[in-house]
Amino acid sequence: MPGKLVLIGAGPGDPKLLTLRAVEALREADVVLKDRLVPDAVLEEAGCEAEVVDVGKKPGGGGWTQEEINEKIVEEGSKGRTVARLKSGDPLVFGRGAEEIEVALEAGMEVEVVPGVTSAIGVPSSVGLPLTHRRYASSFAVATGHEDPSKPESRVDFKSLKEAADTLVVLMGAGRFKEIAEDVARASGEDTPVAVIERGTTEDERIKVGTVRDVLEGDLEADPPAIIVFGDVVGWWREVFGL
């Protein structure tokens, strides 16, 4: 009888931000397929007999392909095993979780999704940076800065997103930081405040603040993994916290 796939969100980085159900699911798993950015400390919650496989993709290529991960899920499921697919953040936010649900269901496996704290919200919140504020921001948008390279063209219009939303949050955008900043400048000006939070909620966290102009002039850069936040809430946060 086919096994079960459990998609687990590990949260933004700090193992203490795991949900109770995430801990339970890890303890119940026969095999854990972990992503690259999931901290090793999270794996301490896995059962002592669980097989742990690092299936993370590496920057610039290398590591496991998505096709290989899908095949591994089906292979383990065919043995009747419970497969914990452990992803950073939330498993259905820019994590290809939907593709893995499809292959598992096609193989006749049971599927459960355990939500996680997405880094898009959890990382800014952990440092007191609100994405909304009654006086400064009534809406926010979240976008990826790293799209599928097989797409004929980008589907993310950062200029339109910033025009439509008061706050713009970009994940995986360090490699295109200046390009994204150019689009934001066209939408809301070079004085738009921007915050960069690298390795958020971990011991190696680093915070950088400035304006879009600083990015364009090369005075503000982002090193991955980083969350980038554009908007007036950043200016409020910088003033209140004395950054």
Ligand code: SAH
Contents of the next structure:
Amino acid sequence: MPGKLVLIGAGPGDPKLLTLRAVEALREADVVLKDRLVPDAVLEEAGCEAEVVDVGKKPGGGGWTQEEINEKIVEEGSKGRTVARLKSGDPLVFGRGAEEIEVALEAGMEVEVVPGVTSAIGVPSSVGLPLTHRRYASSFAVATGHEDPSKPESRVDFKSLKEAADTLVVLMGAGRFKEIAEDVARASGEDTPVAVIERGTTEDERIKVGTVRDVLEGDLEADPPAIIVFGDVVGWWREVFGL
Ligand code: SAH
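Alongside the form predicted on its own that was just displayed, please also present the structure of the form predicted in complex with this ligand.
What follows is the entire complex, opening with the chain shown before.
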């Protein structure tokens, strides 16, 4: 009997943000394939006693390739084992969870997805920064700043996104912060407020604030992993929290 794949969202970092089902599934697993961004404290707090394999991909190469991870899932599944695939945030947001579901189903494995608190929403929320506000924002968009370089049309149109949505949240945007800010400036101007939250919900959390102009002038930078939020909600948040 082929085993089971459980794709688990670990949340943004703080182990207390795991769901009850995530904790239960981590205890039931035979082997855990863990991403680099998931802190070890998550496994400790969940009381996970399974074998843990760190299959983290390193920025700029090194570590496991997606193909190797896919093979490992199928190999463990063929032994009838329950494989927990532990990913940061929600397992289906900007991870390659969809591919992992496909390979597991093709191998005849059972598949379960345990949603997690995505950093896109959870990290701003954890510091009191709302993506929507009755007065300032009735929509938000979430995009990646780092696209698959092998895609032919490898460019998110941040200008159009910011025109369409009141709040723009960018993940994996640290490396292209200036380019993204240029696009946002063309949509909503250089005075658009910006928040950068690095390593949200962890002990190393860092919050930086400013405007698009600060980014363009090199006075506001982002170190990964970071969530970048553009929009008037950031202005409201700075005012009420005195930031
Ligand atoms: N599936 C994840 C996203 C994976 S992509 C989710 O739903 O959150 C990895 C990116 O997520 C990072 O580059 C960063 O932009 C963001 N991220 C994840 N955890 C974060 C954290 N604790 N603080 C800030 N950004 C985080």
